[in-house]
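Single chain ahead, written as structure tokens, the form predicted alone.
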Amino acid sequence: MNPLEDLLRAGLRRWELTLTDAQIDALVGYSAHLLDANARMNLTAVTDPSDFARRHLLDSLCPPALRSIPEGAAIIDVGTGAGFPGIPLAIARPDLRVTLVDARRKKIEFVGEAIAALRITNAEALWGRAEDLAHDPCHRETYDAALARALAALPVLSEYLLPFVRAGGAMLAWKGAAAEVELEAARSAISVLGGGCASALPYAISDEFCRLRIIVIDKIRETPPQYPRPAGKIAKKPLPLPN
């Protein structure tokens, strides 16, 4: 085995995860397609094997977002990057059907070769800009669940993320140390998107990286037909709004 599948394992078992031979091999396959690539394009700053397992792959797969996506459930992975989290919960659960989102187009082509090159079937990667794609009938509320790594703060999160998921759904933002007093900022916001009861669930992959958090938000009702607002707006001026 090499580092970063030992560290993957061992991960894994931390938590009490089962993932089979195949999957770890896929997990593994993608770590070195995506490392392989960082060489041509810049993907990630994250190249040492034992950080990239930790920091990327066992974040992406940490128990409170897996127990937050019901089977079966229709996700989008929203400014995705080189795939994270959506390829890594693809390979872990095939019952989810994963669509991958980037306005980067050399990310989002990486993500597709990916996708191809591991023969991934229940996932897709998407060239485009969330504020446009959550207008779109063909995504706006028709995801179970709608997910970000480290894209932005929780006000502007949600803005970018509620209107993709359902009534009865939820969005689920990884964030750090910060996460409470992020959500307390962003209640607010949230009400207003059409989101419900917020909490932030703990999660440690090591030592060192033990004082995370997953947000989950629950979409209660309908996000009104103005949000998300154009991308600029989104960031100037956060909601809410101010009368």
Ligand code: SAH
Second form
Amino acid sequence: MNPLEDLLRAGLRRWELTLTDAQIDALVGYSAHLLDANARMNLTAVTDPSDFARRHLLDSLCPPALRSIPEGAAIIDVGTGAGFPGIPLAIARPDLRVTLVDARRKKIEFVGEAIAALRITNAEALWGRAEDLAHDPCHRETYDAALARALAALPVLSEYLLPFVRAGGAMLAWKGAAAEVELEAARSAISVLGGGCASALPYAISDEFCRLRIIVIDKIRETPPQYPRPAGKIAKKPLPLPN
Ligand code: SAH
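Condition change, the form predicted alone to the form predicted in complex with the ligand:
Now the full complex is given, and it begins with the chain already shown.
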């Protein structure tokens, strides 16, 4: 037993989430791999074992996210960084097919190597930018769910994520206590991009990491072909565009 594994098991128990010992081993193994590599390159600022268990592993596996991703879904984690939330989800949900994307080559190479080393067979790492990949027919509107944590404010994030999602699927965004305010600011962007009903689902990991939200936005219509706009424009002029 180590503190990271203890906290992980306690957190999963609190959420009544049952994983096999092999799945726990894979989560702990991935963490060890990451912390080891982190000594050579900057992958995460979260290195304390208990923080790591809470902020990386448990946050990735929070109940509203797990509940919102349907059985057998193909999902894309955009801006995965060192693999969050996509890697814990791939380990906890072998029914999923998980594509992990990051614009930074060094990070996505680490993720690809770790997937191979730990024999995680339902995940693949892909180097690229959301704005480019979302125009590639191999990826556009092909996923049941697109997700991201700590990538961008919701109007920008919607433009990154909704183009990946097929009509009938959903995008999921990991957010904090300001989620509802962000959601209001993103309403018209969501509608322009083919999004429909949106909700902010609350969860807490501990007393310290609380008032967290998963924003789920249903995709109801095809995204107009001009979105996402080219790199740079999205962040400078988030939707809605001025008249
Ligand atoms: N999701 C991870 C990492 C968040 S940091 C976590 O929660 O821990 C944001 C990551 O998004 C960085 O690794 C950065 O390289 C990547 N990123 C930023 N803009 C991007 C874009 N347009 N397309 C793909 N990845 C992007």
